[in-house]
Partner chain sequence: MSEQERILKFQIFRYNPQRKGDKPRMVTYEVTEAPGMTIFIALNDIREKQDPSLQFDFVCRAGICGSCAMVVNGRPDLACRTLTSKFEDGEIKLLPLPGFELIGDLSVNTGNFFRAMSERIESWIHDQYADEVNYDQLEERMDPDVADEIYELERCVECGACISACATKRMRDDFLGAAGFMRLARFAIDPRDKRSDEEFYDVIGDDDGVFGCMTLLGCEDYCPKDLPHQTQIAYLRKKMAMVR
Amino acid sequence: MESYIIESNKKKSRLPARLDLAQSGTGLILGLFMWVHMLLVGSIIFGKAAFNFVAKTMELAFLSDTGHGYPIAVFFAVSTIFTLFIIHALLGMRKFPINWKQHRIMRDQMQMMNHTDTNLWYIQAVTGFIMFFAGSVHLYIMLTNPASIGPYMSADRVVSGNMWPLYLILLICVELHGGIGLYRLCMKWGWFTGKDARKSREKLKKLKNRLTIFFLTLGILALLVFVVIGIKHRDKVGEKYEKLSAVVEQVDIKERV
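Will you show this chain by itself, using the form predicted alone?
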């Protein structure tokens, strides 16, 4: 009893709450970023020119007289996302079971409770573990090759570089992890709950499921398009898509004449 009184009189640390807030903040940024990223990547469905325009815009080509852009802009963007990714992963590891015994206890409790949101957390934890490795590979490639984003170079990486299995796994994990994570953030912090928490929960679950299906479908279609382009471009690996640059040069020549 005396030891309990001594412990209860100690000042409680706010560090766990701050770390939890940091985890939620980085998760929110990364989740929203991945949705935007998927929409931009999905532009390949509308053709090579559309994806090339997106890639050049990300390189700030509109600020360049030649229209070639600045790959260093992509480098800084990827560096920021990579940093947030590592921080979020490290913060998330605090809540993982640290050994097999803890994992078995947790799994037994999950089966006993059969609670949907607890099961969603488990899916989020597993996909997060896979993403830590698969996502790091993808981000490292982008970090070291910021100028390699384009219809042909990206497709070559998918097919000739044999990266399509990793991208497929990463796509599934990202969309499941991100959708569940954003849903759980809404529940945790009381966003969009309304007056009836139960009805709000069900509505958010339906929205989460629809968004996950939409982005998974978009991602798979985009990956298939890259595969088709990559197969057709196998004999010209390393070639850049220069259609936009050619148009700029033709316009420049006409203006001079």
Contents of the next structure:
Amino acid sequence: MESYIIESNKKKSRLPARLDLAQSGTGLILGLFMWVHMLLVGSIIFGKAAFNFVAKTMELAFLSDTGHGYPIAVFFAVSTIFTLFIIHALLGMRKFPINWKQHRIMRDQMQMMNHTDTNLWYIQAVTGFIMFFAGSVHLYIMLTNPASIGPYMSADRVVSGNMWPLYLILLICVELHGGIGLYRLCMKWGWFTGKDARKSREKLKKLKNRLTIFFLTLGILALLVFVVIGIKHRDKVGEKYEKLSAVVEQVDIKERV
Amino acid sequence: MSEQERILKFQIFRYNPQRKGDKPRMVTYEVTEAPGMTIFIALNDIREKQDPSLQFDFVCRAGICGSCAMVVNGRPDLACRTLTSKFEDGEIKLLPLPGFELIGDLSVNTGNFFRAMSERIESWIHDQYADEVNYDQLEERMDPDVADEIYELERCVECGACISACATKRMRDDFLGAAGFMRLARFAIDPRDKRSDEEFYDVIGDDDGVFGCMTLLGCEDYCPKDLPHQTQIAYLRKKMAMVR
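The structure above corresponds to the form predicted alone; please give the structure of the form predicted in complex with the partner chain next.
Every component of the complex follows; first up is the chain already shown.
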């Protein structure tokens, strides 16, 4: 009974509050990051040079004299995102149905009401589950090959590395999960409620839908461009993209020699 | 029969757990629609003319008592406030509210749940100085805006629609549910309740309480009284998350 006395007199744990905040916080960072990430990847639509510029800028090339950048910067960025991803997945798992009975009830409820926000939650749970695997593969590859982001090397990974199915799945999951998640965060914490919370909710939902469509379109277009580049570059897998000016410079040097 | 009159087809869940050997089933009844007919009126019609054994609850017939909540075509709602004219195809499927003890057919026991909920959140004004009140003096005045706000949250008729519409509550029986949060929010904004945020945290500061809410918003979308569940739960969540 001693433990009962101790337990009864103890302050109620603040951990549930901290975990809830952590889940929302990591979700917010990851969701916003994914939108920025998609915009950066989307630069391939404007050409190889545009994507190369973005990739080099992410490697902090503007800080180095040679213009080659520091892939270690990418390594640290990926490590941070990977850590947040794992924490968020761990925290998100708490909300999953823990057994078949709970899952059955969830499905029954969805079938009975056909309620949009309940259905959206289920989509989030399913996409989250898929991302445990698909996201981990992508993040691990980026973590171990931080210098391999470039128009040719990325396209080679997509086509010759057979990663396009994984990226397609990941794209759909990330955009659905992130969009729904950010919308739910606003609802959860009462952000952007304005004077009329119900009207604000409608507006936020519309915005969420539009953003999801925009990012999915952008992602699919970017993936298509990578596929085209990758197919054309199939014979030279592993070759790095060189800026035109750099190539000209090298040719000049060779000629002078 | 005039041209406007139509035959409504009701598919109603029938099961009496008290009767040995009885099995849950859906039974179809046909009712001639009358002007301004509600589900409640139609159910009375069925009971009077077709099947006196049909069980369903009602008291006020005006959306005040919350007794006649049931699932109408997948939507938890009050039978007395749902017009049959709403259903263009004239087909109406009625189920008892899930998540509550079934008494029989469309009748469920919401009383047990609401009593337990009230006790769990200690649904009364907490004031340690209540015994020292001087009854010869007027009560302290309340800001009319605060009174309005309390009144708004007090409109809950305890019908149980929010509980049935919440997949979180359905999956996790110990979860408090929107009606509980609404009631607690009512006391949290009442200046006469002297409970501190820490004390409120003791009641709802866990995954069975406000941090267990997955914001599925079934409560918000299916509350027959249009109570602001989403904003109240967000309010409590923010308040509780800041407790040190």
